[in-house]
Every structure is written in structure tokens, then in C-alpha cells.
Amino acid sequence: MEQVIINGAILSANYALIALGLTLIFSIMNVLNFAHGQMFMIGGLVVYWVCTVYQMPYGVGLAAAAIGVGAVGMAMERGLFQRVMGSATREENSMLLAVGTAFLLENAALYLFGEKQRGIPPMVQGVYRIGSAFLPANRLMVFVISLLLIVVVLSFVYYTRTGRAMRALAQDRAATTLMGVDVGRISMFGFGLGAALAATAGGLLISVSGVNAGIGTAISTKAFIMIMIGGAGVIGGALLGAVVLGFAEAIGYALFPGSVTYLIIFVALIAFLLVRPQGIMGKPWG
């Protein structure tokens, strides 16, 4: 029990960063980003070139996979969201631009890097032993600095100004445009922040199990579950998706084979959701 316990706690705390990152640009934007997890994948594969083939520490890998994604989601952001919903009549136009820059991504990513597993050696050594569970030093390193950058995070959420202005865009678009805030520039940063979110996702997970350039779908996949369970938009929501998410693998792996697992939780999934569509935390659309 210590074991499973220990492990849904790990992946909880990473699965919170790429919630929230995803739940920041839905509530900023109203946009289902489907190429979140791919954004995930480029984290990872940055903090590999970086380590591997330049030598340079992990702590520059991890900056850069954060500081260059977000700078590409902003791209996108400004580049191709901002100028669809301009003059788009339907929303299903930047969902259908979000899977298409999902494939475009992946594409690059298989071009540049192929099919191969990429990962790095741990950063820490050494295994720390909690009653009958064996916790790895490395995890336990991923662990707190995801603790770390979620309190950062909400933080800079709640009690900065630009954080307000976010909150305030994602509650009423249009009143918060007429008291005077520039919606483009916290649209474009909120979108660069869920961004690098995910790519330092990606950079904690590669020196735990690597990663590849077709593992966006299911980082995508296991995100949009996130915020079903926890209700879309909701921050709050978003952390509770990726606790509720995490605990059902740990224990699920702990007592099934891992392809029963997932099975088990796309059947609970839609049996929550046939008796509360809106999640947890979220309020009724409509």
C-alpha cells in the first residue's frame, strides 16, 4: 500500500502540471488545445539535446524546453489561434487548427528525432525506503520540483496582476477588454505559460521513462481525462483531475495488467461523466 501511495503521489504532481497548463489556455482562450501533449513531447526531447548531445546541466535543458515552448506556443498562439478566431464564425475552426498543429508537431518531431525511446541518466542517485515501498532519488526530485512549480504557478495566478488579468479574461472576456486590459498580450502569455508547463512535464518525466516522438496523443489523452474528471477551466479542477488520475494508475497498475488498467478507467470515465458532464469543480455549460 506504501508503494502504490508513493507512486500515485509522483505522478499526481507531474499530471498536475500538464492539467494546468492545458486548463490555463482552455479558461484564457476557449480553446481545446489538442496539441497540448506534443508540446509535452518537445519539452522532453529539448532537455535531451541539451543534455546529450551539447553536455550542458539539466537545469539549462529544463530552462530552455520551458523558455523555447512557451515561446512557440505563443507563436501559435498569436500566429494561428488569435487570427482563425478573429474571423471564424464556428469555435469547431480552432479545435480542428489545434489538431492540426498536433500532427504538424508530431510530424516535425518523427523527422527530426525518429521513432526512438530518448531519455537521460537520472540526475540523483540512490533509493530511499519508506516502511515497505522503495522511493528512487530521482523521483522524488521530479516530485518536488512539480510541487515546487505548481505553487509558483497559482501563485503568480492569484496574486499578480497579470495573473488577475488572466482570471479576469477567463471569467468575462468582453468586460475585462472594456476595463482597458490588452486581451491579446494575456492571451498570448497565457498561452505560452500552459506551454512551458507541459514542455517542463516533459523534461522532469525523461529522466524517470523517456520519451518519444508519438507519445503527444496519449500525454493529450491523458490531459483531456484530467479536466473531464476535475470540470474544464477550472484550476482547482485541473489539480484534482491529475490527483484522481494519477492514484486510478498507481493502483490500477498495482492490481491489473497495464493494458487493463486504462480499460477500467475510460469505463469509469464515462459512467462519471453520464451523471456529471460538467466535472467536479465545473458548472454547467449552457
Given for the second form:
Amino acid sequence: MEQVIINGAILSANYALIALGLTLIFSIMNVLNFAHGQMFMIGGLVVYWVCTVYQMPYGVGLAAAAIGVGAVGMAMERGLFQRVMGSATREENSMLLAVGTAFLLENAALYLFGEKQRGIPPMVQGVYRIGSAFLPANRLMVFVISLLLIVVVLSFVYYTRTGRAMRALAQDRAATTLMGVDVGRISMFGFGLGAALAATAGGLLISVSGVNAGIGTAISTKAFIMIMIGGAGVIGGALLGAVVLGFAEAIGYALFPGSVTYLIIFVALIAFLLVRPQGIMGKPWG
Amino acid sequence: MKNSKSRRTIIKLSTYALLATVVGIPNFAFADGKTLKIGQLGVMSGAEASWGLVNKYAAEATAAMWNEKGGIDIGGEKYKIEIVSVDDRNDPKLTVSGSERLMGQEGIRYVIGPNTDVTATSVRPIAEKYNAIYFPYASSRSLFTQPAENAVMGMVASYQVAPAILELLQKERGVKKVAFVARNDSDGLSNRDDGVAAATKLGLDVVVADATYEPNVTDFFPIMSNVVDKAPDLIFLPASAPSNTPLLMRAARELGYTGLFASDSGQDIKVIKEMAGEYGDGLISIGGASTPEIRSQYMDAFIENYTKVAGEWNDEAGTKVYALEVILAALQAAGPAAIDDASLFKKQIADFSMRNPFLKADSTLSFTGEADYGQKRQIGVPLVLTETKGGEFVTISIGAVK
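Write the structure block of the form predicted together with its partner chain for the protein whose form predicted on its own appears above.
Expanding to the full complex; the earlier chain stays at the top.
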């Protein structure tokens, strides 16, 4: 049982970082960013490149991933999404654009980083015993950094001027514009922050599970499950969705054969959405 | 105004000249000889991209080696080898359209790939329609057994590898209890069933037979927690991708597992070193011709060419070197008419034999497979088993498929 709790907690913290970035972009831009998993993947590959090829410290790699992918996110928002959303009359256009950017990033990564799985050795060695459970030191480190980052991002969103502007934008775009907020700048920053969070999650998890150029779609799928559970566009909901998915996986793998776990998760998700389509913390009106 | 018009004319003329040059280049380059097109079909994007890309790079490296020598001599005439690749994204619908393109539109009669049972099965009707031969890296028996006769297996099948590994480890390492952890897809599950059957036949105690993981799983800790609990001596990983194997190993070791691992699929030592680090030792898997103690100078040259093509060496390619070399040698034996008529190639299969150019030791390559398929529809590649030790693959056994 202790092992299940540890597995669930670690998975939840990792997933929370991924879901947080996706929900930030969705709430601010109203864009379902299908390229979120690809940003996670590129973040991991940047860390790999900085640490393995250039032999630089892990912290430098993590910073390079967050800043680099964050900048790519901002450029995408300014150069692509803002233009398309400004001229398009249908919401599907931004979704199709997101799908297109996902393919673009995936193929760019395949070209630049190759087809192999990339990973870096654990930052810290050793395994702790907690009762009958095992907790590798590296996973504990990733867990702690993930929690710290979540606290930092939430503090930023709730207690800074820019964060307040982001939340205002998520609630009512027109009213926020009328209040004098530079909506274009805040949107761009929010998109960049979401992308940076995805990249950081990828950079943290490359020392645990590694990444490859094709992993993005699987990560995006999980991120969408989390925000569907928690409620699209609600920050607290994204975190709750991550905890639910993390523990569902850990408990499922402990009780059932591997293949049954995700079958149960998907069936439960469908049943849940039939009853509460807006997710646990989402509002029925969107 | 006049200046701007003439500038535009110059730009237009230069563009036309450039286009004419670019379009003309292939004609000049291949003006001296004929071209032999070989198809390559497989998954080259998405999570399993490495499977198809390794085939592609291996074929391109082999083609480059032959083309450097002026091409391949078939019936007294030199042919440049051109690899035509199609990505099927591991989607049978795209495999069907890809094989239609290669075999129908391009008129190619020899195709390397695809990579899984499901996609390989979907090629069969198209290969039969155009009488083309394909070399899938899939192990479903129905592909190679009569009435099917257009598929030739280019590797050693899981049901040939698993008994060899299990028997070796039972006799030499005292393995008694085995756990199987399979990827939840057609290849993983069928390889798992073959492995469980082989273990049972050998009298081994199968302590876990139903542990599976989804193809998109990245964290194997929860899955391995249950497996390690059963205290096996060996964890067998059927059809595990090179991207998953080191993660499965690392999760098990972090959970205190000290036994052996085995896999019936090709792996890559660089990925194992990077991903599993100190936990990467003790994996017995199917090897190719690439370990230093067995490889020939020709294999060294192949590795060099592969590295040029792909940017870096991949040990998995050591298991994919044979298909194109055997196609080319069999075409040489069958004569130029076989380039467009695969029936002549099929006639060669019964008595075909060539020296294995990739191994230092004297050995021959021929077609085999009677024991499993009732007909010769498998390239008789050596059954090389390797073990990971100190960050290297070490060859522990070389056998043959009957």
C-alpha cells in the first residue's frame, strides 16, 4: 500500500506540471494546444542536449529548456495563434493550427535530435525505504522540484499584477481589454509560461523516464484527460485532475493487469463526463 | 521602371535556369547506368519511429556502399541502388496506401518492412496483386506459411529467440522463476504467449504472465512494483522497444531487483547506458552482427556508412543489415529479369546461398524457415545472443535457426 501511495504522489506531481501549463494556455487563449506534449518533448531534448552533448550542469539545461521553449511558445502565439484567431471566424481554425504545430515540432525534433530515446542518468543516486516501499532519490528530487514549481507558478498567478491580468483575461477578455490591460502582451506571456512549464516538466522527467521525438501525443492525451477530469481552464481543476489520474494509474497498476488500468480509466472518464461534462471544478457555462 | 522590369526578367531567367539545372541533375547523375529501386516501408514517425528509421538508414547505408563501387552488377550491367521510403506511421491504412504506391505506382518488386504484425498483414493482398516480395520485421506465422508466399522474414522470430534464451539461462545461470512483462499490443502479446509457452515447456515457474504496459507509458515504476514483488530470477520483456527496455530495467532495479532481464528484440547500448546507467547490466537480448568480437571489416564499413547516413550508430541496425544484401545477391543470381519479375526471385530461394559478409568467421547466409513455416521464407541470419556488461554488449552465444 505504501508503494501505491508513493507511486501515486510522484505521478501526480509530474502530471500536475504538465496539466498546469496546458490549462494556463486554454484559460487565457481559449486554445486547445495539441502541441503541448511536443513542447514537453522538446524541453526534455534540450536538457539532454545541454547536459550530454555540451556537458553543462543540469540546472543550466533546465533553464535553457524553460527559456527556449517558453520563447518558442511566445513566438508561436504572436506569429501564428494571434493572427489566426484575429482573422478566423471559426474556433476549429485555432485547433487545426495547434495540430499542425504539433506535427511540425515533432518532425523538427526527429530531424534535429534523431529517432532514439534520450535520457540522462539520475541527478541523485540511491533508493530510500519507507516501510515496505521503495523511493528512488532521483524521483524524490523531481517530486520536490515539481511541488516547488507549482507553488511558484500559483503564487505568480494569484499574487502578481501580471498574474491577475492573466486571470482576468481568462474570465472576461472584453472587460479586461476595457480595463486597459495589454491583452496581446498578456496572451503572449501566458502562452509562453504554459510552454515553459511543459518544457520544465519534460526537462525534469528526462532523468526519470527519458523522452523521444514521438512521445508528444501520448503526453498531450494525458494532459487532456487531466483537464477534462478537473475542469477545462480552471487551475485548481488541472491540479486535481493530475492527482486523480496519478493515483488512478498507481492503484490500477497495483490491482489489475497493466492493460486493464487504462481501459478502466477511459470507461470511468466517459461515465464521469456523461454526468458532469464540465469536470469536477469547471462551471457548467464554460 | 525600366530598370525594375529588367531586374525582374533577370530574376525570372535565373530562377528558370536554376530549376532546369536542379531538374536535370538526376538525369546526368544516372545517365551512365540503370537504377534498381528498392522499397522501404515502415513506421518512421511517432513513438515507434526508431523501428522504421533504423531499417531506412540501414538500407540507405548498404545502398551507399554499393553505389560508391559504381552500383551492383546484375547480368553484366551496373545498377545504381535507390531506396524509396514510405512512412506508414504504424497505421495499417497508411501501410496499404504506401505499398500501393511502392508496388503499384513505382513498380517496385522488393520492399523492406513494415515493422509490426498488423501492418505486415495488411501488405499481403497488395504484394500478391503485384507479385512483389516484402521483408517484414514481424513474426506472425501466417505471413510466411502457405498459401502466403510473398513475405520473407528478415530476422529471427520471437518464438525462435525466446526458447533459446530461456534454455541458455536455465542451464547456465540457474534461472527457475520467470516473469513476463509485455507491451500491450499485438506483437508484445503474441511474443509474450510464445515466451510463456517456451518457459512452460522447459519446466520453468512462470510467476507473472499477465503484466502488460500501454505503448504510451513513460513511468514503469507502478508496473514493476508488482512484478518485483513475485521475486523472479528473470524478467522477460517480449517485443520491448529500445526506448522502453532501459526504463523497465531501471524501475525494477530501483525496486531492489537483482536478477536478469531478457528481451527477444534488438536493443541499443547507447540508449541503455543513458537511460539505465548503472542498472543497465544483465540484459540478454538478440544481437546482430555488430559486436566487435564477431564483426567483419565489411560490417565496420557498414557501421561507418550508417553513421554517415543517420548521424549516429544504432546497435539495433546490426539486426537489420541482412535484408538488402540478400535481396541484391539473390537478384544477381536470378538475373536482370528478376528485377521486375519476383517469380524468378522465388525460384532462387530453394538453393540460394552466399557468404555472410558481416561476420568475421566463415558462415553462409541462405533461406530457411521450413521448421516453422513449412517453406523457406526466412533469411537464415545467425541467432546471436548478447549480454550487457559494463556498458557494452558482449556476445554470449551464436546459433542458427532451423
